[in-house]
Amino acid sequence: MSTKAPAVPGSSPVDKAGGAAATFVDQRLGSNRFLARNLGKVFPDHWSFMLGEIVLYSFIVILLTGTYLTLFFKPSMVEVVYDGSYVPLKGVQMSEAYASTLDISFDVRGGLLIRQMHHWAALIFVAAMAVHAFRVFFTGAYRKPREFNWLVGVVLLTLALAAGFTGYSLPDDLLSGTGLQIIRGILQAIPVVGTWAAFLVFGGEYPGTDIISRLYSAHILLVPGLILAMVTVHLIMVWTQKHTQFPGPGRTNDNVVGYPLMPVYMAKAGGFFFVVFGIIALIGGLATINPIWIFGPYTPDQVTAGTQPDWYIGWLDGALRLMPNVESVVFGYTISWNVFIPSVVIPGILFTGMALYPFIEAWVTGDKREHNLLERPRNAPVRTGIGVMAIVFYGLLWIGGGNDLIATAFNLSINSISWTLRISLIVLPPIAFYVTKRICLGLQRRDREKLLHGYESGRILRLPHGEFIEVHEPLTVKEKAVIMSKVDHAPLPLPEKADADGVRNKWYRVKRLQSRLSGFFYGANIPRPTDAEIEAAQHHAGQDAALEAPLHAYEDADQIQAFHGGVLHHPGMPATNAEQASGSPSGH
């Protein structure tokens, strides 16, 4: 029997050809050194980091499906008479944009599936981006050196909303036309330049004949190009900077614990892309979204009953609905505060505050260090409270966007719902902040108790002198590392009004404000136990374990046998009633 000698690595024709090709490229581009340095880059392994991947993969699905749709969509407002497959609209006059959208839905092979995949992918894109932003905010991942990447994320979120609106308006149906009416009203509410801005966007009197083609150009060229550029910048910064990671054993501010890019991370990322693609295809095939044939073509003097925008614009619609009717006449100009404040001022404040928050927090706290280890939300009660307060504010506005549907479904007064939400917008966010802050401090206190006393096992032990104690289990290495990652920050001290020579401090007021804000941010804190306190607590837990050890030894040596259909007996106990009556133990 003969055995085949093992092949020498690199001796096959394929290996030789591959090596020659790699050498050819490396001699011209120096690629081998670049690949050797970067393919081994380590990425941490945590489920929350997949949120950013969902954003990227859903955007790829948007690009693929959108490319297919551009082959059949006609961005024209020229009036035509519909003569397609959808019988209820046959003979109806409509724009060419709406007619081509109907053709995509009913006459193009796979058109309706691709349309719905495109729409669902857009919704998932924005949702994943929002949840990803929550993860970054609540864990402090935006801190130095990642402030610019946070800014890129805020720009991406803004562009995603713009992409959604421009695409939402393209079919020129009655629902999307109502959204265009709202945009026209927002533009006209801008003081001084509002009317000219509306004329510029719509190309004259509303609705004009140019808006669909202009939105189409922005939707397929301008906005996607900017999103692609921002995604590229975001990924480059993630690649060049050290990746953040959650606290755990062996994880510090100076290392990254995880898997290399090749082959582990690339294999997982590739598989996850097909999971996201498959789920979007499944939803697009099973769940109807934006059935434009029900709404009919857009007519400027009509509004769809129960009009609702996509979920990510619902908060803006809610702000418009909840704002009281307030107008002013200044120098002959009417200023509609009821439109300008909720649609321009409030979004401007929210997005500006979101973009500047990393720099504001760094100034308030005086924290200039680099942070590569993420912070648990409970260890930053004020930041977590601010985030929850913003979510509550957004949620109330979002509910306000459906006040008419809520009133109809529950047979309530729409005015009562609106006034309840107006009051709640002022009352509930501060309450949410306070409650969240107290919960975080309670969790900090619980972590301190775990470090000092371990887990409550629920086992009660009676000592020889009659005292009852509860045995505590020590923390695992992982749990201890996570809790010990907490850093106690001291608030900034109050500045001196003048130095030792009596020279007045010209920055005194600014520094005093910074000190007070720092006290607000760091003042409420449960300090982490010292190493000496933790060592003493572990010694106490060891004593409890030593006291309980004989009981474990007795239980391990004990043998339990089943008698009488499941009644348990220990060795030496009577097995029958007769044995018990006679006093003769089992087995004797």
Second form
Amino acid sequence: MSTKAPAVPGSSPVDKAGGAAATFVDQRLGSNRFLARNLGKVFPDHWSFMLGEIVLYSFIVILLTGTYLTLFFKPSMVEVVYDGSYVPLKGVQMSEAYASTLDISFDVRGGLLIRQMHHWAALIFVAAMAVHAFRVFFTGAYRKPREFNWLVGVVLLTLALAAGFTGYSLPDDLLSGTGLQIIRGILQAIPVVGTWAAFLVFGGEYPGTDIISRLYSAHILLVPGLILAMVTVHLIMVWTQKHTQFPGPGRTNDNVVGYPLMPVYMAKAGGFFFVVFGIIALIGGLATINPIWIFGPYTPDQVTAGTQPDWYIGWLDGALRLMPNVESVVFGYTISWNVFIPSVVIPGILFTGMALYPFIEAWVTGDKREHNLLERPRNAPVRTGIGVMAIVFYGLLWIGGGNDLIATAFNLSINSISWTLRISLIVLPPIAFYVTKRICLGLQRRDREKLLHGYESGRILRLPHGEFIEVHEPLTVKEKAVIMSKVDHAPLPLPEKADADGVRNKWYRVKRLQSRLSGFFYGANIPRPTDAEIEAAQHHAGQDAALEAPLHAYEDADQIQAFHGGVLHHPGMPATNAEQASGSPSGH
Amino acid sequence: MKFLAARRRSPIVASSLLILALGATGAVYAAVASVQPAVAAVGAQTQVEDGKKLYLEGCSSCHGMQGQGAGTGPTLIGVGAASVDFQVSSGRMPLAAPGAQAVAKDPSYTPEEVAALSAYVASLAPGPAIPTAEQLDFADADVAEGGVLYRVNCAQCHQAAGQGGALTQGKYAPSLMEATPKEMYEAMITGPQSMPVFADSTLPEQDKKAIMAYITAMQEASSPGGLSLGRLGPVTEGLFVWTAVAAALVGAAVWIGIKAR
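Mind pulling up the form predicted in complex with the partner chain next to the form predicted alone we just looked at?
Starting with the chain above, the whole complex follows.
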């Protein structure tokens, strides 16, 4: 089915005009061959493949709205007296950055709409990135040969956080200023270089007069430039490596089943862009985001309750809030473990682990094959378990970031919330891993069951001799293909201590660890039924089908006849149904 | 007279005469001085009496028979009328249930009863008085100046937008969105629960007026950006993105995905 769009010979005037235009361009750029080759490129189809598109489209909205904002925003910390149209701040001293943001909000035509669209789009940008990463992770799309693209994705996520945070701080309002104060504390908590690092970033004592313009150049030039470059690399890799696809009929590791770029995906992607743009414009117009006029201008002696960063930094704030107060003094210098661990060590471990995960998994499983067919989450219970465990860990930190709002909203003590979360952070992720793994294995068992016996139709049949059975229907071709896509991996064998010549295996311990880990990764999997088993089961299913046939006959014929025992022993009906009767008392 | 004459030079005569003279002077002064405010004093006196009755009924089990405090409630000697007015008219007192903090609810006493209770507690010892109408008149106050003062003095607990915030062990700074100017003023001069006292020496009356003007402006402020999402900042914004917006976007993706089949 991997077809190109059939070329329709140009006959209508429109086609002729289009053809003439194409020829005109082609004679100058030689572009027709390129277009012909690429416009017909086939992409597989699934709604979850569009999550990455949301990222791209919200990024485009961010670039467009951001450009508009740069026309009016003044990245300066020069103190001015506000004289705009927002009365509750009239006559108040503030930085030019804050004053110009107020002007964008109240005095620039469309300014508030564009500002809110920009900020909402930024939140959506990172959220869609996270969901896209979930899809890639849980389906194993990062496996060979796509490990590098996963790495690029992790870099993009980091850059997105950087872009978001630098932008969050630009308006120089009380909320974001408090965030900057925390960043300074984190920088200072880095052992040995902390103090100097903070001076370097802020250009002297906090807050200084440089930070806003520095954040500005990072926010509008450096970080978006890097994101653009990385997005390009990301997409080129998707293009050349081809998109992965979900298992299904006719889909193999070596083909791509789907629709051509032109016209199907041009229309779908183009349309989806406008849907995303429209939703962002709608909420930009209807819902307030970051009402900086309420927070007031930033001065370092002020702080507001309920200070939180945007959602994607919330988990770091939560880690900071939940960390017990531990400090130690080494050679007269204080090491603030209470800041360093949650703000530098934990995110460092999580991001490094995320970046290296494809390589770690490949080493553990010893799997060197290329994978263009996605793996269903249930068929990799350990991977799915690790993913859910990470999400639970992240989610708990996230809740921690809002602990004060949760306390006031639900009349709870902030201290009990913090302690509950501290304990949960250690207890819940392993439980989540175990539960997820068991659910996956349960689903594998069900798949095996369905493959062997078909699915339960919910139709109960009473046999003439009184026995009740449930009719099992055979799977559809698609369902069968999806379940049959499961690959049974064997765990790596234990290594030999020494080879045939008695030479000691230098890597014995490492290999043994690898073997044990791969046993952990694959060991519990439920094997897919062999062809012989399916064959035997289908024979059985055929008997089920035979059972049904007379039922339809009864419906047409006189029902009472059956009760009088007329068709008790029709041909093809089993004396007993071993599979069904095993759990129920036999009726005679 | 012989009796007196005989004891004329006794040592206690001088002191007795002095006491008598002082007593007489006091009595005459009292008689003259009390003529004018007698009527008002009678009214105030009955109010205090009423207040005392209400106090003994409703408050003394925790605050003691003389307002001296007991194991369960603090002393009320010297807290002043403003404190009683704030706590009782906002429904915080009498306490609904023991807990981290008194919760505001519908008041249990009528305004007259609250006034009587306040008068009684004020009669125990001097304390901050209920603010006068003049003190609560912030019409001329500078709202923007009030905003600056609010952010310096109030925002760290009551949040920049006056939505309130959490304190330790289940205590909290309440939302100011329903607070009346009188409640704000009384809270500032009496420092209820965890709140510090902002006496006129730290926050002059004019500054208090500015703060009241600012909070009132915040209460009346519209939301120029659309739905306010509770004015709680990034947490509700993030919640909105991860629920409504995520549902809309993923829904659109699923919809487009289905259409292609």
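Numbering follows the first chain given and starts at 1. These numbers come from a predicted model, not from an experiment. For the two forms, the rigid core is made up of the largest set of C-alpha atoms that agree within 1.5 Å on superposition.
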- Item | Large Cα shift (2 Å or above) at G30 between the two forms, core-fitted | yes
Rigid core fixed, the Cα of A21 shifts between the two forms, in Å, by 5.6
